[in-house]
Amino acid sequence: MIISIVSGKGGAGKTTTAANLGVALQKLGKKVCVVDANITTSNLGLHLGLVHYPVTLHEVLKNRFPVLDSLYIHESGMRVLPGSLSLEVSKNIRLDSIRRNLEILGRKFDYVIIDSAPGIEKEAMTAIEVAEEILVVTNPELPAITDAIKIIELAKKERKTIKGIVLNKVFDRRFEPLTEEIESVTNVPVIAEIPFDMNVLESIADKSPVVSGRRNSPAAKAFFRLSERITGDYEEAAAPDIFSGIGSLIFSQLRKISDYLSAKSARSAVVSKEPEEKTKGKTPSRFREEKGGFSDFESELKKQILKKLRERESAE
């Protein structure tokens, strides 16, 4: 299974997610390889304690080394194909052969996790094109969610399976959009909430994923739950730890039916819970098709989220 981890903007926590998810899957007994496909700003190796590595994905793409001979072994047993830190080496890289090399890895490993470039440019789109499934990493803030919507729409145009959203750096404060609000405007399930945790920052400084040295920390537990969702070993009883706050009851029930309903049906189930007078005039699942454009879509997104935040603040 080739899974690309993408984000609409930089700084969302994509590389942290790739490193921790990879190690967590390895600890579950899976054969895992993580690949740094962020050609121009590679740093996955630094997250994993790889400082000196003469052979990188860049050399593989230049046909200087075969891909299976270019992997490094992390202390967890996970294999790593880092990218070069050199700006010069990153120049004139052709992405034509990346699919072929990743398909080779896909035949050797249970999971190939791709850390992609942020945004919607060629590097990011290449990671989407070669993936079997997509994980979208975003933060609970309006600009990040708006950018996530753009990359979700592009992935859908490529007919890719979007596994879900990883909501990273969650403070669980009242000014943050609720999980169900994010799911409603993106039409994609949030399958993990990673809390803001100082252990993550310390683990990055230590060049060791938080799931390795601080596995009992809140963030590590969330990453392990994410890995269980990816493998299908997730138990529904753990849901309250992920979906906290006002929306926990609603989404614990929604998760029970999500295996049987499409994302559109799931969204309709959430909307149908509101009284008719409250939903009158609101079309969170349809307005993008009706108005046809990202500017209208983003405008409606902002209005919906801000309205819900004001309603919650008034209730308090």
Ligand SMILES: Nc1ncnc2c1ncn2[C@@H]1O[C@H](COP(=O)(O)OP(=O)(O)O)[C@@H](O)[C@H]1O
Given for the second form:
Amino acid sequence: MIISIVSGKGGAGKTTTAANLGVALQKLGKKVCVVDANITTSNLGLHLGLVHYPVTLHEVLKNRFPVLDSLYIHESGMRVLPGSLSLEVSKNIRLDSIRRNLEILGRKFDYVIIDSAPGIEKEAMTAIEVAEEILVVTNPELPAITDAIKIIELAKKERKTIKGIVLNKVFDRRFEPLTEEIESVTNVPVIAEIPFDMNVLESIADKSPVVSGRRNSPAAKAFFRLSERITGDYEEAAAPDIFSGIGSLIFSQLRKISDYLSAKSARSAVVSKEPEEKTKGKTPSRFREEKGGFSDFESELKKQILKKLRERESAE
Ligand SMILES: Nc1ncnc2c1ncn2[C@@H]1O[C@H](COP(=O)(O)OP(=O)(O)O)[C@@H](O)[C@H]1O
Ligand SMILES: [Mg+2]
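Swap state to the form predicted together with this ligand from the form predicted alone:
First the chain shown before, then all remaining chains and molecules of the complex.
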């Protein structure tokens, strides 16, 4: 299974997710290879403690080394194909040969996890084109979500299966959009919520993913749950009752947005009609009393994004 990790926006947490999901899957007994397909700004190797790596994806793509002879072994047993840190070698890379080499890896490993470039240009699109499934990493803030919408629309155009959204750097504050809102506006389920966690910053400094060195940290636990979602060993528990009252509140706000969407997200369609009183005195996560739901502004934004993507399409 070839899974590409994309986001549109840089800094959302693609590389962190690729490194942690890869190691977590390996720890579940799967054969995993992570590939840094972020050609121009590669840094997956740094997350995994690779310090000296003369052979990279770049050499493979230039046919200097066979792909299966170019893999490094992480202490977890996971295989790594890093990208080059050098600016020079990233020129003149033949993106089309990525597909052939990844197919070779796809036959050898249970999971090939591809870390991709930010943006929606050729480099990022290549990661989408070669993927069997897509994981979209985003953050609970509008700029990240609008970029996620763009990349999701492009992936859908390529008829790719979008496995879900990994919502990273969650602070659980009132100003953050609710998970249901993000699902409704993107039409993609949120399959993991990774908290903003200082352990992630420490682990990057240590060059060892949280699931390796900080197994009990909140972020590591969330990445382990994500890996179980990917293998199918974990099913999301039903939402506790306390959320159902909020559901109807959000639903009324979301109905406007859903007109823009071709298909309703499963979760927003099944929210119950519990009275709002039930939520009084309780403070469930990211419940905002002042306003639930995306505003007309955000809906309009999504319309604009879709228009721009259509223009881009007709210009090509
Ligand atoms: N869950 C998290 N908690 C705290 N900081 C995070 C988390 N995920 C990512 N970061 C921070 O964000 C930075 C960017 O993450 P990275 O995975 O490199 O993003 P991308 O690959 O999408 O550009 C990391 O270097 C780290 O400092
Ligand atoms: Mg990255």
